[in-house]
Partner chain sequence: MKKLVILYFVLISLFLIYLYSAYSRGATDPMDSAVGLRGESDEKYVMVNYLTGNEYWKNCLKGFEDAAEALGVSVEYRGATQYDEHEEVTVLEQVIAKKPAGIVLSAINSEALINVIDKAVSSGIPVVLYDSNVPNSKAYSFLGTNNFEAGVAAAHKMGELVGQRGTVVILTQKNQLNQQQRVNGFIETLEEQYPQLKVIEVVEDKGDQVVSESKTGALLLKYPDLQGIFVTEAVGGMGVGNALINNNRTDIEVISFDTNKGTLDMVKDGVISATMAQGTWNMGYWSLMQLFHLKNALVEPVADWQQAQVPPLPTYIDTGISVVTKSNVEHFYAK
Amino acid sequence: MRTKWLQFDNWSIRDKLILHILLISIFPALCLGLLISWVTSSTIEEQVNGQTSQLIGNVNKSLDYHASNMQNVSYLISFNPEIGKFFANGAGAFSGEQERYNTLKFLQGFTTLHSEIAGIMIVNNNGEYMSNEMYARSSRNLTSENWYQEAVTAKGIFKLIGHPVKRNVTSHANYKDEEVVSFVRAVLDPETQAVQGVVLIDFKSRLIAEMVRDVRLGKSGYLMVIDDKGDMLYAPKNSIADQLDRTRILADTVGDFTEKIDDKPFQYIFQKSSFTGWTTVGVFPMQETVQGVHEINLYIVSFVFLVSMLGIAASYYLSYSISRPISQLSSFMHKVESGNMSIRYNGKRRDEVGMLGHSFNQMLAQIKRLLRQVSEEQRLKREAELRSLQAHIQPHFLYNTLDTIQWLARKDGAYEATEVVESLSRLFRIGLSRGKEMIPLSDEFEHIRSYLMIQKTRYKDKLNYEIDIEPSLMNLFVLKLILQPVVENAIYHGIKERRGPGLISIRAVADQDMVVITIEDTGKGMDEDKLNSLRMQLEQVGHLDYTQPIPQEKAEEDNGGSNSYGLRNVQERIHLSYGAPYGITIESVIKVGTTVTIRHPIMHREE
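Now that the sequence is in front of us, could you give the structure of that chain alone in the form predicted together with its partner chain?
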């Protein structure tokens, strides 16, 4: 079953066409769709990543800019001679309140210009400090603070220390630790490189937030800023910052990766600024990158869907319109095959199938014409044969000679010979009957009586016969010489073969629209095999194929020998003239006798 299905040749034209059209409509659309979806998804992802990196780069640049501004501020502060004095000798170095006041005014100038500075504090190496905005919470020495030590360790290099943690410094305006980012720089003595003090600048992290918050990645992506220790400097509210694996980001200066948080994949892109040491991280849900892709996919799927719909409809319609007339034609052919020659294709289409139908009709007409022509030729041929036979025999000469023999016999008193010659003469006259096909039934019986008369002369008492015919049938016409071959068979294969005298009874009766003539003999009869073989031969005559040559004389070779030839000849003539229901049937029982029945249509005149 499967192998049969796999064999493409066995498919019907309809299925082939459907497959074909589906292949050339849906398959390319599908491939195109897949290709576009693949290309766009990779392009979009690339673009998104590229744009995000660029945005991150910009954010890093502005962060660097602000940080370097703060660095400049720290330098400007350390350049001031009064502050230099304070670093060297503490508050006592000021010549008076006025000088101290002016120094504080100087420091205030920076916060006036840079509103992003929450406070500036300068601390000398004794722990004394000056500030407008900030002061120590307790008397604990500020030099032991973490941020101070970090500045010392950095040796004059500007240092970012992120959100301050638990330091002993507070600002008057109540800036909380997470609201500021601290920058420190140690001021060194140019000669000894000893630390004179530290400038502490608190930078409002609001500014970082404003800078970063503005940047939206796609629909719901955002940026975060992480300092070099991994502390979060900025992350938007309800972000996934807490769940972020920071080791992976701190390990590298630039990169991207994907991580699942709460079973949702997020794309991370990060870049570290070498100046601030801060890393800006872009986070956006993977889902969102594919959002655009989804949209494109939606269009593609809709497109493929439409194409499939149209393709399927078109393939069904087209294949039906091509295959239906073909199968119609083929069913006509089947009918013709089973003998119905009158069928005609009557489609009105003018395409190839229409042309094929037209040819089919012409072919049928041609066949019919040929058949008629063949039967006509056969008839003409037979007539010609008969005429040539008559021409050879010269019936008048034959009759005159037979009359002369009759007269001679009578003169010599040979009365029996006279009778035989007379019968023979009658036999010939009726047998030839001037070339007519049909003769009255009376003549046919006259003919058979003469024949039997001659045979009686030969077989004497062994042969007896009786002839019984309804007088009303006398004038009906029949094909001539249909009885003689049958009677001849009855004599030679029936009576002659039996022991003792035999009887041949010939009767003619009318039965509805036909004349039924039975020739019954009390001869040897036939066994089953022989009878069946004979019946079969007669049957074949009935179904003679016009297109095949007639198997002539073939029967002579088999057992029946000439016994069947006469019967077949009669059967053939009746069939040719009147068709199947008429003809010969045989009944026979071995050692009892044989009955041959001839059915002939009632004909009131010669045709």
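Treat the numbers as computed from the prediction; the structure is a model and nothing was measured. Positions refer to the first chain, counted from 1. Here, rigid core means the biggest group of C-alpha atoms that superpose within 1.5 Å across both forms. What changes on going to the form predicted alone:
- Put the two forms on the same core and the Cα of Q571 is off by 2 Å or more between these two forms.
- Core-superposed comparison between these two forms: the CA of S273 stays below a 2 Å shift.
- The rigid-core alignment places the CA of D231 less than 2 Å apart between these two forms.
Counterpart to the form predicted together with its partner chain, namely the form predicted alone:
If you are looking for partners or other molecules, they are not here, because only the chain is given.
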């Protein structure tokens, strides 16, 4: 059962249409949604990374610009002749206090012009220094400081130190170490390349913060700046700078990676400045990018869902509109198979289904026309057979009557023969009736009276009869010769077979809309089996299919078959003319007699 259901050919047209429409509408929408989601996710990720890299590049350019300015400041200071004298001879190189004042004034000009400079200190190789803003914390020689040594190691190249750590230098503004970034440059003797001294410039970290902190990456992303040693130059508050693996950033000059902090994925994009050696790092939660992708995916899923719902609704509507008339036609066909020929397709469609429905109606009309034609042909054939039967009855009786006349003439003379001949003449006259199928009931009784008188002549005292008919029924019309076959059976299968004389009583009365004619004999009667067989034959006549050819009658035995032939003949004629409610019923008791009742509609005129 399940295997049959899985076979596509066993599916209904409606299910096939639904499947096809769903595949056509929903499957491409699903594929398109997945493709758009994948392309959108990739594009958003590329755009976010590209924009972040561009912002980092701009920040690096700004930092490079300011660092370049500090480098130029260091050059300008080193080129000053008074500064050169200080490097060479220390504080004693100045000719007077005015010259020293002018030199300090010169240095003050840089801090005035560049507000981002926290302070400038000039230190010669003997540890002597001069500055407007900065001074040594103790008498310890400044040449032993790390920043001084790094400047010496750099051999005149401008170097960025980063935040000062435990140095012996402070300022009048008392800047904290994390509030300044130091730049140093050693000044070399042009001839000997010996270090004459170092220019120390403290750069305010606030400017770095101002350049970086206003740059936002998405909703909560930010930038950080790391020096070449991995020390943090700037990071916003509540950042994850302390948990950042900086070795991965210092290993490359540019790149990106993803790292989980407290089980939350973060995207890192970094770029190192070739001038400062500082690395600017962009940090933002992956959830923000994913959230954007999720929003787009939500729109895509909503779109696909809407398309799917529309596809499902369209598939059901289309499949229903197409399959419903086909199912209706199939139902009509089943009803036609069960015999309902009056059903019709009433659809107004003009498509193929509508054409099929109209063809179905035409086919039914043609079948009904053919059935009527066959029925009419069968009826005509049956009437012809009945007329032929009547033609056979009359000669048969004529032969018997002639035999009787011959016997009487040979035995008694011509008087009785005259009566018999007269009765025979009346019998033939009424029997022919100028070819009419219906005759007055009075003629039918006159006909049977002539028949019985002829039979009485033959059977003498063995046959007795009585006829009783209401005078008001005399002018009613009945089918011709409906009594003779019944009376003939009563004589030959009833009275003749019994011992002693028998009586045949014929009565006609009116019962509502019917004429009820009763033929009762006191003959041999029939046993139960024979009576049931005869009733069944008469009942089959009542349900005879007139669209089928009349079956060929078989030879029947005298005690069981020939008596039913005349009765069935009368039954068929009445049924053909007036239908099953009318016809013959029969009652019989063995050794008592048989009663045959004929019900005929009241007809006041010949039809």
